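Form predicted alone, single chain, as structure tokens, below.
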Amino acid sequence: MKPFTYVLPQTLAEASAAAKQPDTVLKGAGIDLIDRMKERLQTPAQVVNLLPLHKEMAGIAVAADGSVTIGAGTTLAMLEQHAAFATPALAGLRTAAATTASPQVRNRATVAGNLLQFTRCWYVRSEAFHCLHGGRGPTCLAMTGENRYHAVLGWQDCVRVHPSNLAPALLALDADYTTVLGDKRTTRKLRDLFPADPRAQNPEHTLQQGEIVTSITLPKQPEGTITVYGESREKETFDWATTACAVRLVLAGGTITAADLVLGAVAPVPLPRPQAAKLLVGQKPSSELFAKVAETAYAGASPLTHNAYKLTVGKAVVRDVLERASKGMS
């Protein structure tokens, strides 16, 4: 591993004033950063570890509004056991953190490190190949090679897919994230941390060097709001998701009054759906209906060569959750 500067900050101010320098990162567990440092994928100057500011950083707060606002350090172990998310309003991201790899990682990761992560293409990830992405080839590897994991949908040069768990249940639930960049603080809708055209030459947010994120705020739900993720994937335990949904419902009198979609594991950013969403307004819940759902939703899907399953399984996942969802079960 290249030596490299570590700086343990005791304010959030000295931590974005590090971060601002070149060739400089941001580590929460360090997860994700370890993995590509051991294979020499990224090459920091400096490291800056903002687990020192766990205080300043961790933490679910319910304001008298009704909103909720978690620090951006919070572990997933953290979300998934808190209080706040065992309404059925906010049960589809405490599932969303309690099915992410495994409980040693969980009681690590923490919530803005699993909306960063760098995508898990093995072609980008490896030193043996040189991709687009990775900015040391010429082309997508994956479109032509060993691409069963990869998008189906939302691509344009680059078939890699988001892995975070916890983007489209927080997208569902029309979350805002907060920043620092020096000492200017800013409020975004979460959909503008992902670039709106992931080409290969885009990184997976669309933060500015040096920009930290604080905090994840979720606004009151309306009465009868009830939200699901379920997802796809190969092992039972401990394993990426192949597929992954997000349904956020309002229901009153048995009527679908309000809905929001998102897919994961299909495209190289979390995927709203609205298009879905809008057919479930106005409408009774109903298999028929979630079925035509479920279609629209991967209306416009161009798998590769080994990922067609995709869009089979993908569509039953969608079905799945609207089902869940509509029966008040999360």
Second form
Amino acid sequence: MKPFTYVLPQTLAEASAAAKQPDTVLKGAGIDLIDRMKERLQTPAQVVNLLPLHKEMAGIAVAADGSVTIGAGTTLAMLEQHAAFATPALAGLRTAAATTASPQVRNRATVAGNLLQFTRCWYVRSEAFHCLHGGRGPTCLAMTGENRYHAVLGWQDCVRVHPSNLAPALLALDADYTTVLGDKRTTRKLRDLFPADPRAQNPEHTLQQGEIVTSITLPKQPEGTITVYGESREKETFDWATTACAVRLVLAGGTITAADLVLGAVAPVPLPRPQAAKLLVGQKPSSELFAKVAETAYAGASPLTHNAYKLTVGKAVVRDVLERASKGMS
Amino acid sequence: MTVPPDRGVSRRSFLKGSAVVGIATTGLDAAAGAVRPTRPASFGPGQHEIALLVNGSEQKVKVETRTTLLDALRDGLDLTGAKKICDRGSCGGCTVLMDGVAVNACLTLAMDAVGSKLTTVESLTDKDAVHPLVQNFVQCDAMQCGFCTPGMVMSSLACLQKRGKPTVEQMKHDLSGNLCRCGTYGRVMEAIERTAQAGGK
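Which structure goes with the form predicted together with the partner chain, now that we have seen the form predicted alone?
So here's everything in the complex, that chain up top.
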């Protein structure tokens, strides 16, 4: 790691002001950041540590109206263990948190850090490779290179995938995120955190310099809501997904009255699939229906040389997640 | 900074000695007094002294802002139980307990550990007195090359402290961040089970 100045702010406003300075990065637990700093992919002059703002930024609160606010500095272990996520409506998020990385990582890694972690593409994460997204070369090397963990959907000039487990689960729950920039507090839809145009030249999130994610809010879920998160991966634990899917179903009298479906690990951003979810609404759960939904979820996919398996496996994950949701098995 | 017991000139102490010479000649910031960074402040990029609460006693150690907790423990405090293997949070060899939960010391900045209660594998032995978990590791032959063992012991300890009498599933869940290339997992779980049965935490 290159030497840097370590800033300990006392308030959010102070943190935001410090983070606006040039060559400065924000740090939660630093699980991903320290990794990249060791690799010298990121060599900031100043690191603003958000951990002292624990009181303002960490913790889980259930409001009187049934919405749940998760502080950005809440650890994945806290999500995994908190009683608020034991309900079927929020079980998908809990599964996503509980299956991320290893216990050691979950004990420190934060919710915002999970959402904002840099892609795991092995070309961009290695200084030796002159790749487009890293600003080190003219082309995406994964597009024609070793791309078995890369995108099959929604890619343009860069085939990285978004690595967050929590993002699909949170998007399926229609989460909002709140940020602070200077003394301005803003709440937006979580999908706005990710670029609408995920080209190589664009950053992986839409935050401005100095803008700090402070919390995530989940709206109250209607009666009969169940969420399920599932993924395929090469190792049972401590691995990133090769494909992931989060679904939210609202069931009333055996009929699906509302549905959301979000794919993870297959595109440069976590990918809501509204066309696929629409097929579920007003229907009774069945294997035939779920097969059709899975096909639609992956409609328009363009696999690369080594990752066509993601279509077969990914559709199976979608079907599995839907089967579990319809049977009330979170 | 505590002075480690004199063990003669080892490769480690030799390297440390030469590192100190290197620092003296490059003229980094003079060390300030031991600090508890709770006030708004900035530190670095040079060296300064912090206080870490390790195994129940406060110990002063000189660090840079970029020093990881693992390096501070191993090189600064001579607590070499936690191992630096992958240095990227992938293997669990550097596992220590921070406020009672297992963390990767290699992915934690030493500065971030100020104010937290740290427990390292060294706390489990005191001269000839050995923690029951360590005893059971020996009795169950839960190690082969032994390199992952300190981390494995700390994750096992966290598992026992959290669960009391963990099931096999819970043990697998709690140990899933520790890699052992010799494949001792089964015997590690046996050691945890024996310790739990005897009521040791």
